[in-house]
Each structure stands twice: as C-alpha cells, then as structure tokens.
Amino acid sequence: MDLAVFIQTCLNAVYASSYLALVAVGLVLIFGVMRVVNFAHGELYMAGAYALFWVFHQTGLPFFLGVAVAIAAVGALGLVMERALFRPMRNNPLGGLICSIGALLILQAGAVALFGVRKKSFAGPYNEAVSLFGVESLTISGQRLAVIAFAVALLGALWVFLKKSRFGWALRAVAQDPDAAALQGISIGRISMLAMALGAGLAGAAGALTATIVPTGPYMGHSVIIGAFIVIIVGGVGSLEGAVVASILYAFVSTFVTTIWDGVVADIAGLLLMLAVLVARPQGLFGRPERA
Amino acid sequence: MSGGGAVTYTVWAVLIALPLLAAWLTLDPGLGGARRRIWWAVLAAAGAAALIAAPRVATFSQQELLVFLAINALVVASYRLLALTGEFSLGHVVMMGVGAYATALFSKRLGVPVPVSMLLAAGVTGLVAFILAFPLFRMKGFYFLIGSFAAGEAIRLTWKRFQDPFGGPKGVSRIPGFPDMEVGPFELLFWEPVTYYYLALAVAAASIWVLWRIERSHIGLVFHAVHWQDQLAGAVGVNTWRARATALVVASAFAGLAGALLAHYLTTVNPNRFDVDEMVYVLIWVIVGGTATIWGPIVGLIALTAINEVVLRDAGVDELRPMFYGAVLILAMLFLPEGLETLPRRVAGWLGRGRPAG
C-alpha cells in the first residue's frame, strides 16, 4: 500500500465514519433513554434517502431543503413510532425491540410499494472532484466533503443542545435514572418522543446526505443497520461519545479491511470485533456497567 | 398453498385447528383427568390421520408446502426450547444452516450414507453451538440476541467467503438425496414430495416428542427457574451457565437435522437461504403463535403461512407480504401478547364456559 493509497483510504473511512456516527448517535439516543433497541433504525435511514429523492430529484428542489424535508419527515416518523410503539411497550424491554422488527418489514414494504424494488441512482449538486493540498492524485468528491461537514455540524448542535438547553438536560437526566427524573416533575413520555424524534432525524439526515452517493432502495438499510449495532456494542451502548469513536474505529478497520482484502472479509471482522467486545468488556469500550 | 378451493380451505383449518386443541388441552380448559386423556387421544387420532391424509388431497405444490412445513415445524419447536431459558436468539436459522452444509459436505465429499450424514450433520451443529455457548452466555436479553446475531452472521458471511470448501455464494448444489427404500410391498420414492414429507413428518414428530419429554423432565423445570428466577436458581445450587448452554446444545442439533432435512430435499444449499430474514420469520411465527406450549410456534407457522398462501398469494402482492407480517408481529405483541395459543382459552372464557382467562 503506497501513501496515496494510504491517505486515499482514510479519506473514505472519515466519510464512512461521519455518516456511521449520524446513525449510531441517534440509536445510542433512543435507546439511552427508552431502553429500545430500534431495529428499524436502518430504515429511517432508508427513509431519509428516499425523501431527498423525492424532494430534491423527482420535484427539483434545492438540495438543502431536501436534506431538511428527510430530517423532518423521518423525525415525524419516529414520532409516530414512539408514540404507537414503543410507548405501550414500556414495561417490556424486548417488546419494543420485537415491534421495532414489524416496523422495519413495514418500512421496507412501504417503499416498495411506493417507489419500485429497483434502486435509485443520481447525481448530486457538488459532484466535482476536489483535489487536497493541492496534490491531484489525492481527491475526494465535494459530495462526500458535504457529508464529513454535515455530520460534523449536527453532531456538535447536538452535543450544544444536550449540554445546554433545559430539554437536553432533561434528555440526560432521564437516560442517567428516569425514576428521579421523574420525581422532578419530567415528563418522561414528552422526553422519549423528544429523543426519537431526534435519533430518527439524524438517521433521516444520514439517509439523504449519502442517497447521491449510494444508491437508494428498499433493502440499504440492512448495512448500515449492522454496522450502526456494531458500533454501539464497541462504543458502550449507553454513550454518546463512545459512539462518535467508535464510528471512526469501526470505519477505519472496515475500509481498511475492504481495501486490503474485500468485503465480506471486512464484514466477519466486524462481526468478531463486535463479538470479542461483548466477550470481554460488555459494557463497551466508553460504557459504565449497567445497574443491576 | 395456491389457489382457493373448498378442500384446501378444510385443510387448512384442520391444520390450525390441530395444534390449537393441542395447546388449549396443555393449558388446562379444566377437564379431569379421565376426561382429558380421551381427549388427548381422540386428538392424536385425529391428528395423525389428518396429518397422513393432507398431501392426498393436494396438488404437487401444495405437497412441496407441506415439506416446508413439517421441518419448520421442527425449527419453531427447537426454538422454543431455547426461549423457555428466557433468551431469544438469532442465530437459530444459521445453525439450521450448519446441520445443512454439514450433511451436504459429508454426504457429497466424503460419501457418507445420507441417514448417517444427517445425524452426523445434528451433531456437529449441536458441537457448534456448544462452542458459541462459552462466548454467548457471558451476555443475557439483548446482549445474547445481538451476540447470537454476529456470531450467526460470521459463520454463514464464512460460507458466503469460502469457495472451498462451501461453494461461496452459490453454495454446494447436487447434494444426494435420500436413498430409495423398498418396505414390504411399498416402493418409497424420496424425490418425490409425498413420500418426503412422509420422511420430514415422522422425522419432525420425533423430534417434536423428545422436545416435548425434555421439557417435562427435570431440566425443563430447570429451564423455567433459570427463565425466571435466575439469581435463585444460581444460589440453591443450579448450575445455570450449564442449563442455558444445554438448552442452546439441544435446541441448535435439532435445528441443524431440519436444515440435513432441507438439505437432502432441495439437493442444494446456499448462505442466503439461512440469512437474516428468515431468522426474523421464524420469531414471528413463534412469537405470533406464544411459547407457553410446544403448540404455540406451531399454531403461529401454520397460521400465518396459510394466511400468507391462501389469502396473500391469491390477491397478487407479493412484495407487500412483508408488510402484512409485519403489521400481524406489532399487532399481536399489542393486543395478543401471549399468543394465537390462549385464544381458545379466551374464546371459551367469553362464552363463560371453562374458566375465565389468566
């Protein structure tokens, strides 16, 4: 491996690890504070690409609105699952998680019938190569420029609004001991469709800012879902920034594994690195123990 | 199975209504003891003639089906063992696809007869998950389902990668079939689906009666109090590692003998007959259909599939049958959380007869 080579790999595991990070945030989201785990999590990233595609290549509107039509429509849509859902399964811990498996069949089915089995494959507005420190055989696509700077800004609103405004506050409060969050006076039903809300959103956000580079149909979930699980496991299931690191860790092994060798093999590493974590720390590798 | 028609119809219904009488007699609609062991065998007499007689009256796809169905009705009962230790896996459908590559890669490359390869091919996915079991049950509840998840999934990306010796994605084709037998004045034909499903059946009821006597013995109730009390079972001396891990030993050799069965049927394997989708019908029809009898995943198969067959197939929506599966698995954890097996317990308690349900 040469050092173009070299720089050029890491420049597509930074891109697979900010829309990885997109994700598996929004899934640490929901589960920190609902304690469900939202297998359907890959299809509101499914959601989101088809929501630009609709909205930014079948309408021709600007692409940035697209991107906010998905984070709204996907929000909306986690909205409903919570409050459908997840809600009456409260006291269920793997209900929520059986249910969030009828919602994915749903979601896939439903854009089948919608917009066909074939996939969806279209340019972007920033499709010119940029070429880095001036070097011409080191490039990256503005496209997935846009995505490395997307993710980077909604993560850092979102670490902003969970440190400093009351609802994120709250947020916290309730994923640390929803009990004494409770007792002082949270509402912990508006809190868990506030998180949804916004772990569906970044997926939705993910989902639309990789649809012109991926192409877009009913099953893309599936592999972002399973890297999104392996990330959180890595990571430590309840932890916000476990999940940011361990995006890039993942992603880096990944890309590298692929460039090295291919694919699949890159997928059983995975697999076995998510394994060997619930093996020997399973709290993840920035996770606390969980209360008994 | 395709097409509408009277006979199916009655089939059909006969089939749900089997293992449902089943479950409702398990789950004590208050008969006394006399009264309800001439029940039990009034419904194994039916049963087993209705069972026998089934692929009679059905076309050659209809036949197919029911293949199908005897050796899912194997998966869904060894599943359950599994759930009566209080864990769900998904990984069952992987080590049903052991026991098929295993039968397939004894029978083909080293010429082992095809009943030997098959019990063969049980054993070693039984030696398989008893490996997985050192890393696996270190994790309970959603830890041991996504734990159960990558390790199932590495092995069957294994066989997708693997040209030699498991064919990669195409997997291993021409498998033999079983071998031809002459019983008396019969001629058993295996390459046919009537005499095969014959096979899976009586295959399928054995195992289902072992699973059952299991259940009844000591380590069942050892099941139980690991599903329940955990904590107390490990202080009044259980060893519940030991019990969950034969649990998962058990309940993966009878998957993998209905994947040998799968195997020498469709005389091929590949690895996305045993990918993660199927996995999530398996759960469905279990969880659909409860698991406080062995009857319950029974029901919940045979119900929906017949729905998915007669109705679904007849309407012309195939890529919509997701959809409906979907919505039957939240519709039944909201409003049916114990099961299609407690309706006739319900429906007797509405009609104020028996006992009130719960």
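Heads up, when I say rigid core I mean the largest set of C-alphas that superpose within 1.5 Å between the two forms. All of these numbers come straight from a predicted model, not from anything done at the bench. Positions refer to the first chain, counted from 1. What changes on going to the form predicted on its own:
After superposing the rigid core, the Cα of L275 is displaced by 2 Å or more between these two forms.
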The other form holds:
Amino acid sequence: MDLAVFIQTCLNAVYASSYLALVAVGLVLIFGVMRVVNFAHGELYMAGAYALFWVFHQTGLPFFLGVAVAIAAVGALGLVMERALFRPMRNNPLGGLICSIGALLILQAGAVALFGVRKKSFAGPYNEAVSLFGVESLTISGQRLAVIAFAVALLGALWVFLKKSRFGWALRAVAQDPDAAALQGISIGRISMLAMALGAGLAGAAGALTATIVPTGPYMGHSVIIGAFIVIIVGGVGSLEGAVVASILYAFVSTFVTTIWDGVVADIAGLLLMLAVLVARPQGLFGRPERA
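Could the form predicted on its own be shown next, to go alongside the form predicted together with its partner chain?
Just this one chain is shown here; partners and other molecules are left out.
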C-alpha cells in the first residue's frame, strides 16, 4: 500500500467513524439510563435517512434544514417509543428487548409501506471532491467532510451538555445510580425521555447525514446496528468516551481490511477485534469491572 492509498484510506475511516460514533453514543445513552438494549436503534438511523429524503429530495428544502427536521422527527419518535414501549417495561429488561424487536419490525414495515422496498439514491449539495494538502490523488467529497464536521459538532455539544448543564448532570446521575438519583428528587421518567430523545436524535442525525452517500432503504439499519453493538462492547458498555474511541478503532480496522481484501473479511476482522478485547479486558476498553 503506497502513501497516497494509505492516507486516502485514513480519510475514509475518519468519515466512517464519525457517523458510527453518533449511532453508538446514542445507543449508549439509552442503555445507560434506561437499561434497555434497543435493537430498533438501526431503524432510527434509517428513519433519519428517509426524513432527509423527503425534506431535501422530495420537497427541495435546504439540506441542513432537512438534517434538523430529521433530528427533531426521530427524537420525537424516540419519545413515543419510550412512553409506549419502554416505560411500561422499566422493570422487565427482557420485555423491553422484545418490545425493541417489535419496534424494529414495525418501523421496517412502515418504511416499506411509505417508500417501497427499492433503495433511494440521491445526490447531496456538496458532491465536489476536495483535494487535501494540494495533492490531486488525495481527495474527499465535500459531503463526507460535512458528515465529519457535523458529527464532531454534535458530539462536542453533547459533551458540553452532559458536563455543564443541570439536565446533563441529572442524566449522568441516573446512569450511575438511579435509586440514589431518585432519592435526590430527580425524575427517572423525565430523564428516560431525555435520554431516549437524545439517543434517537443522534441516530437520526447519522442517518440524515449519510443518506446522500449510501442508498436509503428499509433495511439499511442492519449493518449499522451490528457495528454499533461491536463498538459499545469494545469501548465498554455504558461508556460514552469508550464508544467514541472504539468507533474510531473499529472504523479504521474495517476500512483498511476492506481496502486490502473485501467487506466480508472486514466483518470478520471486526468480530475478531471484539473477541480480542473481551479476552484481554472483558469489561471493554473504558468499562469498569463489576464488583463482586
């Protein structure tokens, strides 16, 4: 692999890690507060892509307005899921998991009914290739740069929210010890709604930002949710920092293996990465070992 191909592959990996981090961080937020393994999270990513397709491609409104609408709409969908599905199953983790699988199937069926099975491909507003370092062979599309920039901005805003705001402190408190948080007057129900809205909104943002790059279809969430689960296991279940670092690690491994061999070998490499981390550090890179 020559230097130009190496740098180009690194650029592709940075792009892949940016949207994967949005999905994984949202999944960690939901699990950390609600203790629910949301298998429908990939379908929230898909819903964000379809929201952008309708707002930007169908109605002709500005791209970033479409992204904002996707975040708001998918966040609202997350609120509905929390109230209708997950809250009644708060003390039944298995029931919550089954409800998430049901939501997965419902969202897929709804997408098929509204948009059909056929995948939608449409161009974004920033398709021009951008040369880096003045080298014509090192290029990245403006659309991918927009994904990277937007992902960094969203994750940075989330970090500030969690560290500096009262609601962020409450969310972290509930994630660490819900019983102690409730004794301090924190409403578990409201914080669960907040976590679900934020997590769903991040997944919707990832779907909207990548909708003009990858084909939009009812089953596009499958590969993303598999990658997100690998990421949160590698990073440490419940660790937001671990999800970001593991997203970068997983994306680089997957992208380089795909470039050298193919996508099937890359999927195997991702699973082997997860297995290696679990053998060496069962709690994940940033996870805390459970006390006996």
